[in-house]
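First, one chain by itself: the form predicted alone, in structure tokens.
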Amino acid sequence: MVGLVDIKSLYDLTGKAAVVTGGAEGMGKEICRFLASAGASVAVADINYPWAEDTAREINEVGGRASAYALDVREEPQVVQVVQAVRREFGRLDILVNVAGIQDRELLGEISLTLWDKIHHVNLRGPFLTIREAAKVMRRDKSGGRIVNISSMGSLHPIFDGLVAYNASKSGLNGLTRNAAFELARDGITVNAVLPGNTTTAGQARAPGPPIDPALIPNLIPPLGRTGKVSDIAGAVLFLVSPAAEWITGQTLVVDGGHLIK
């Protein structure tokens, strides 16, 4: 006799604790909302602490559990302190989602070393530090874990000028993802990356850089006919941190509306 599958249990995060860097707005905020909706306790970690407080409060007001933490992912002492503080508050650490990032644009021939270093420190050094520290806790607790890095479709295929530093940092993040997955697999910790295509966020709109040629705008619309929504990315993250994805690690999941098949 064939029985039905309890599909809801495959996405149930009840009793789990998650850290989301860059969780105060945009993709990060939506990911916090999705994880909390699945039952996880969520640490909203962001350099913009007042906004992180707002996100945590909104989740708590509708019956979820969330706390805000001030975090500049470039700063090693802060990363160490926040990971330990989350472990103390929630009693465990099961999930890390690295969303914090910057997309400042500058053309290859004009980009300064200062901007190059700033982008790599946030987009690559930051995830390295958070993965290292979260993995220490997960290994010590012998509880396994799920780590997801938000990379970019641009790490595989650039689509407009000015993102050389950003795309290079995200390519490095893909390599970090695969190597961390290899080393942490023996501890039952999976590490994957989500590579969003052109997804509309307030942070994207604020990013400084040279204007985009209007003639290129139609090329930014993928075959599915629209730009991405933050919920598209949050859904992919929820899958990768859920029991449904327990045998997936070291993967880079492109979520781009089909842009790479154009």
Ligand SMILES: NC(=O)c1ccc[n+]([C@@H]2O[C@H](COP(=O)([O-])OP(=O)(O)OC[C@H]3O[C@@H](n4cnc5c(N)ncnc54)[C@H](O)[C@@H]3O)[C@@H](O)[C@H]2O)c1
The other form holds:
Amino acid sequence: MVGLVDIKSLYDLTGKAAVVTGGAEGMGKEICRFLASAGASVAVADINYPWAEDTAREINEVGGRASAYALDVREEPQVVQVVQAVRREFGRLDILVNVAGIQDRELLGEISLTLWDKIHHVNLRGPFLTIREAAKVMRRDKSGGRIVNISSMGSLHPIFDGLVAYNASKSGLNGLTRNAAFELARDGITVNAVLPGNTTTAGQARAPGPPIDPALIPNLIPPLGRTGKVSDIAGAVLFLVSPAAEWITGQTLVVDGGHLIK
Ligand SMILES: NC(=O)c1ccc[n+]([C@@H]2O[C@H](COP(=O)([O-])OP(=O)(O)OC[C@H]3O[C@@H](n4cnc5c(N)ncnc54)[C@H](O)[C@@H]3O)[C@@H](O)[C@H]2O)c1
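Having seen the form predicted alone, I'd like the form predicted together with the ligand now, please.
Full complex below, order starting with the chain above.
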């Protein structure tokens, strides 16, 4: 007699506590909504505190549990303090999702060291700090854990000009993912990356940079026929932090509508 599988429990996060950096808007906000909908308590940690508060309030209003935290991921003391505060508030820490990122573009010949450093500080130094601090708590609690980093398909293949610093920072994030996964596996902590393709968000539209060559625009539509939605990315993250993915670590999951197979 073959019983049916309890599929719902494979995606159930009831009783889990999560930190999502960059949760104030865009993909991060949708990821907060998905994790809260699966039952997790969610700390919305963002440099944009008023909008992080909005995300948390909207989740609480519909019966989820969320709190807002002011966090600049570049700042070590803030990362240490926020991770400890979340652990105190929720009594545990099971999930870290690094979404905070900046998408400024500049051509290789024009980019200043200041902008290069800024992009790397937010997109790579930030996740290093949050992973280090979250892993300390998870190890101490002997609770295992799930870490997901939002990288980019551009970390594997350039799509258009101006993303030298950005794509390099995200390639570094892929390396951080694999190496953290290797070191943390013995503590039952998985570390994976999601590599989104072109996904429609207000933050992406606002990102400063030179105009994109109009000839390249048709190439931005992937084989599946549309640009990404934030829910496409949140679904992949939910899978990676769920019990269904407990034997997956060190992976870079491209979620791009088939862009890179063109
Ligand atoms: N939108 C896309 O097409 C796309 C594609 C590939 C990868 N990504 C990556 O996905 C992530 C989210 O992208 P999005 O389009 O939703 O961006 P977004 O600009 O809408 O959101 C980014 C969030 O990060 C926060 N943030 C920025 N700097 C921060 C800092 N120093 N400390 C804490 N929070 C900070 C912002 O306030 C914002 O809430 C980013 O890491 C981005 O690089 C986006």
